[in-house]
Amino acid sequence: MSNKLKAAIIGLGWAGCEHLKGYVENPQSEVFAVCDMDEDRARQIAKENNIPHVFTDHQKMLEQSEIDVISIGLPNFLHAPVTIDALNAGKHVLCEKPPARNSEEAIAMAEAAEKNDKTLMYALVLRFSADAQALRKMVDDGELGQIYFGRAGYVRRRGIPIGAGAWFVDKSRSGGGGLIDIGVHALDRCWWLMGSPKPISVLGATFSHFKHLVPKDVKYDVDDSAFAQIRFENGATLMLEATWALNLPGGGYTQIAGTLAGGKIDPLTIYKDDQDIIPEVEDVNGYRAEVDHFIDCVISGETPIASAEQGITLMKMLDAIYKSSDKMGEIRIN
């Protein structure tokens, strides 16, 4: 009898079968079970890799006593009933980001994880890039210094999603536009490598200018631009700029500063004095490395570094940003 971790898989897109490869992949785990409302999708994906059950309702799925961890690859406004619903259900769960549409739903999730006693890690892949790594063992190392600024970008020129049924322009659905969606992604990477500092205080800007650019009768509610600056306890500051369209050169980056030197990843280079240091490092698969962190947190019971607390604190900062635009202000976080 194998004794692998049972995993399965809810929402067959894109980022839910990156999970898939991965659990496929790792030694300690099999898949059990994939859930999706396509059945015909589902049981290809399946039969492609022999996985023996195939559900269109989570909640059949979640009854199957064998499953220990669940990923969930479903649009942001389905992130928190599903994720507590297998957490109830006794699941480990690895959730797609972002967290949630907001810190209220985070805060749900988080709940729910401990009053189960089950971990709840978010798929924030970008911190699993070699160079992130790389990057922030220097961080924890002291090689950089004390870090007190960072800036951050996830910028498209033109590049605005749809989804099934228009749910990415959506709202209600989404939570928001690119700042949630793509920004989402910019800020945390940036954040992490920064030391993952108590934010305090937030002033942002939204804008929607790009309607045209979709389908009349698409309902569009949300920003397709986003600025933001964010203020620390410890001092430091992050810049953040998150576009699905910009009249501007498109691109993305993530920088940080220290008194002893700085660094941006993608490539990995470090700036110390006048020198420019590109260290060599070993390409990995974010998406593996991910789900590997994940079962591995799950069979040790360590925290993951993508935990429940830190997606709440991620879904503070998206809040305030769009407080901040709204009320054309500065925010505090509490």
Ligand SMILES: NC(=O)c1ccc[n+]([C@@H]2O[C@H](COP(=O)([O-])OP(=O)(O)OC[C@H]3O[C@@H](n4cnc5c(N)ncnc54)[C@H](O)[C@@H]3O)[C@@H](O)[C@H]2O)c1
Second form
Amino acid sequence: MSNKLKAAIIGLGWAGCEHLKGYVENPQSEVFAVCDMDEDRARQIAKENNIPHVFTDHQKMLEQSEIDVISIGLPNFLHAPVTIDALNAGKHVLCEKPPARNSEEAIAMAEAAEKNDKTLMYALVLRFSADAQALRKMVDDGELGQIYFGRAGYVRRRGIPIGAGAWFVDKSRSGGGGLIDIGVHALDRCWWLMGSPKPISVLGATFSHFKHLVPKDVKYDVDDSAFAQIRFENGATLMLEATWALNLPGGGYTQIAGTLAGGKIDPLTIYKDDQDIIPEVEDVNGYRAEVDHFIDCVISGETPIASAEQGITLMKMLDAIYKSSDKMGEIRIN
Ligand SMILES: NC(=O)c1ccc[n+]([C@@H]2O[C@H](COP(=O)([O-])OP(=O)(O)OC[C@H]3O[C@@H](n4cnc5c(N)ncnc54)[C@H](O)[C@@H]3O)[C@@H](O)[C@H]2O)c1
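In place of the form predicted alone, output the structure of the form predicted in complex with this ligand.
Okay, now the whole complex, with that chain kicking things off.
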């Protein structure tokens, strides 16, 4: 019998299928089962990839003792309950972003990982690009000095996702709109590049002006743009903008500034005095690198770089942006 880790994927939308490819390509893992409530889709994907077991009920799948690791590619409202079920069933979990709908759910997920002594990692894929990894290494090596400013944007001029059953635009199922969906990527990567400082306060504003872009019968009660400033215990600050729809040009950026140099990614560029330096980095597929890191951590027992604890802090920052917008004032984070 193979001694590879046996993986199973729950939720076979675009994200779940990227995880699947990662386990297929990693020499230390193989895909044992897939699960989706859409049985035809699950059977089709299993057939295409020679996967022996298909489920439509995640609880039934979790009863399979052969499964070591679970990937969760489900809508956001299912991240916490299904992750907790999987951890309680003795599986290690790689859960898609955002970690959950809010920090309370992320705390419960971290507690389940701790209680069961299992790895819980979040699929914060933008950390795994080659340029992000290289820039974070320069920060760790002190090449940029003390990082005191970051700015990140994930701006779509038009690009509101709906998802299976229109869950993306229903706050009760998604936890929020553009901020929690794509703002989470921009915020997470910039915060991580800054060395993951402890957030202490947030000023944010969110808006919902583009309901007319989704079909009339779809419930739409989420933000389609969000803007925030986060302050950290070490004195640093981060500016964020995240939009699914905005009457301005779209685009993305992640930039950090330190006392010795600054840096941005995509492409990686270092700004030192009046020089722009473009270091060479080998291109990697972030989705594969993310699964590889998860598998390595499960085997070694090391804590992943996108850990359960970091998921809590990330969700606290997002919660605070929503709260700050409601209150029209600054929110402190403990
Ligand atoms: N990292 C990335 O780049 C990225 C990209 C897209 C989505 N995501 C994340 O992945 C998650 C899924 O997003 P998506 O776009 O694939 O969504 P989706 O709606 O396209 O797919 C979700 C899948 O889950 C299945 N599903 C729903 N409820 C289920 C249940 N109870 N049991 C089994 N299967 C069930 C649906 O049938 C569907 O196939 C979200 O959290 C999203 O934020 C991440």
